[in-house]
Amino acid sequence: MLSGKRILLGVTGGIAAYKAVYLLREFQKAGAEVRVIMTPSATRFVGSETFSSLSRNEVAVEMFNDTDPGESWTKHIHWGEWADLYVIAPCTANTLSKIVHGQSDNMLTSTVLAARCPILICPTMDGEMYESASVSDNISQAKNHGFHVLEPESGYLASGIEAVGRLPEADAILEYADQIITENRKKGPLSGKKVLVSAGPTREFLDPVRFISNPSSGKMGIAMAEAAVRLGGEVTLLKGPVDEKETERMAVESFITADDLFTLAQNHKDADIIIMAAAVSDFKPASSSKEKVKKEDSETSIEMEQTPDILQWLGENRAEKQVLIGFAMETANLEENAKKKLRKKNIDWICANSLTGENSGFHTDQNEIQLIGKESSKEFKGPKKEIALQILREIFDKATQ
């Protein structure tokens, strides 16, 4: 279950900080993507460059960054939203106390408060410290607050004594992390729901080597599918001809033409939630040659006909209590055109984005989406993988109100 998961690894200022380097590598070997947050004191034991090089991500240490103040101070919010699990290993007695009492005086503890995912604390310290009344009380309080606690092992400590206080081995931490993620998925708002997501372009062939299509990369649709998995959904991804790879566990069925996609959508029309993010060609050639058309034999005009309106068909044939989410790419009058599409197609929500936006488009990893419902509207900006999760949480938080 760790394959494709997003792990935040928090490292605090204890001698066991060096073991977090090995823990990072083990999470990566299991297929997880890892970002690291360090307390300032942790950098006295292991340099942040070590974690940055191995994780292939920047390491967050300070809440404020003079070189990029606009980005740094909100990182705890975005990273707390991004993660499937926040693992703090090692966690010193000092950081444990801060977490239990809600203090947020550094990036690591601020992210604890902002996190939307489960948090696993691995308290690690000298034996006498671990046995102290205040630490025992803080561990009990941490459990009562809903934090997961993996208590330390007994062994030879940095002080030279044999006692309880050692950071558990990486395989024990990974095993517990896997259990937490599995349990949390079962509690997600989409748990028990069948979710259908389409992504990528269609291709309408003139002959075996030429086709009409669009530049869709499938990035946003795949991000929506992965977000649905993270929220507990049983996801089937209908995937067009794109190079983008899905990282979460889901069923995948492929399509090429709009007719192919229409057939697949009909086969899954009873899904609890349908998200149509594919960029479907509105027209196709009225006829397609089985042989390559030679230049000297070709016509200068092509007779076209409409492809099936898949989203409208789904709206007209929707199942009871089914949630339908569509996408609209526009170059002008974004909100007006999106609202027309919402009404015409008989769907619940539409994700509207402009092709002319500075941080939106087909192949970019960023997007700017206006989520429009029948009674509400909200804007989302940021990496596609992050706003996909925010969009689904917004929709299904609304559904439960």
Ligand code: CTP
Contents of the next structure:
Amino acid sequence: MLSGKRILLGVTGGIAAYKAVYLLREFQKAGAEVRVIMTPSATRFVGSETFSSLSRNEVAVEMFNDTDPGESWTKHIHWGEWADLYVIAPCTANTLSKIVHGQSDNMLTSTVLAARCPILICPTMDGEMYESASVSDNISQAKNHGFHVLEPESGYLASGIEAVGRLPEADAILEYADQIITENRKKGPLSGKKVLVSAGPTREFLDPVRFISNPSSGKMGIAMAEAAVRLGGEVTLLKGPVDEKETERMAVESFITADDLFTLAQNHKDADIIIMAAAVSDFKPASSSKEKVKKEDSETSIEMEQTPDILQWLGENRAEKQVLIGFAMETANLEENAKKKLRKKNIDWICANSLTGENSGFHTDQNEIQLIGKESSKEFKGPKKEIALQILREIFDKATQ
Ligand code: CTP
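Could the form predicted in complex with the ligand be shown next, to go alongside the form predicted alone?
Every component of the complex follows; first up is the chain already shown.
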């Protein structure tokens, strides 16, 4: 049920911290990707290495890291952006109080303030503490502030007494987590919108074993499609011949050639939003042989003809209120060439991509994109999966304000 969802798990310093290890495993078994943040006192109960081994990711504890001073302190922003849901389990009375009062004295609480996703708090403590007036007030305040709270269960506590204060079973936490993510997407800026995204290269065949193509991995296009799902869109992905797998639930239709893609795009021409991230070949062989061309029979030159410019066709035949987003990969004069394409193809936004950047281009997980609109321009840099979300938020959060 949580397949492909991104869970940020916050672990605070209570004895139930050991149960967070099992919780992490249960999230993973349900198909979620999990990253972990611990408070320094949580590491007294369970070593951070346990969580980093299981999550196959580094665990954030300290705000400042002497060995990696440039990058690590902004993790609360990036991880808060990355997650579909931030689950704080167990959440001690101390951290609950800090959250309610907006404190940000460690990575876990700073991420609470920075997160753009919903937050689920699982208060877990001794029965006496849980029943105290301050904790009751803080729980009510947390709910008023829009946090989701899963109240603790009754049972044997570490103190030896039986009372309310236990961390609920993993099943209950997972079920609530799934419900929160689903509800949150319904409120996203793309909720109710049909979104068409194309990704990957085309192949133009000379004969059954040879084709003209490009090294597009489809990663950026698939990241755009996943981001659109996370913002509530009903997404159809037109997917070229790539190995990259989409993790979110979406309809997928496959293409090989530019002509295939043109047919599919025409079938979906009334989508509310169209994102053309596919690397479409501009030319195809004027003729292609049904049989493999033998060396001794072959010509040394190939006659080519142009493929349809799909985005241009979509721009000329656009539906009312439709938003068209294109990509432009350039090796020189990035901004100038991208702006020309924006005007010529009659589209709303273009994601300009320099092939010369250190961290951009085909096959990398990172990218540098300049999002250019008719009146504005903004740069995005970082993992493709993160900047895809930032780009769509930049376009559609503004549109719905
Ligand atoms: N595109 C398209 N159909 C084509 C070629 C490109 O729909 N036959 C789309 C791409 O998916 C992209 C945008 O147009 O969103 C720009 O693609 P790009 O290859 O950068 O530009 P071209 O228009 O092909 O121009 P050039 O190759 O001369 O830079």
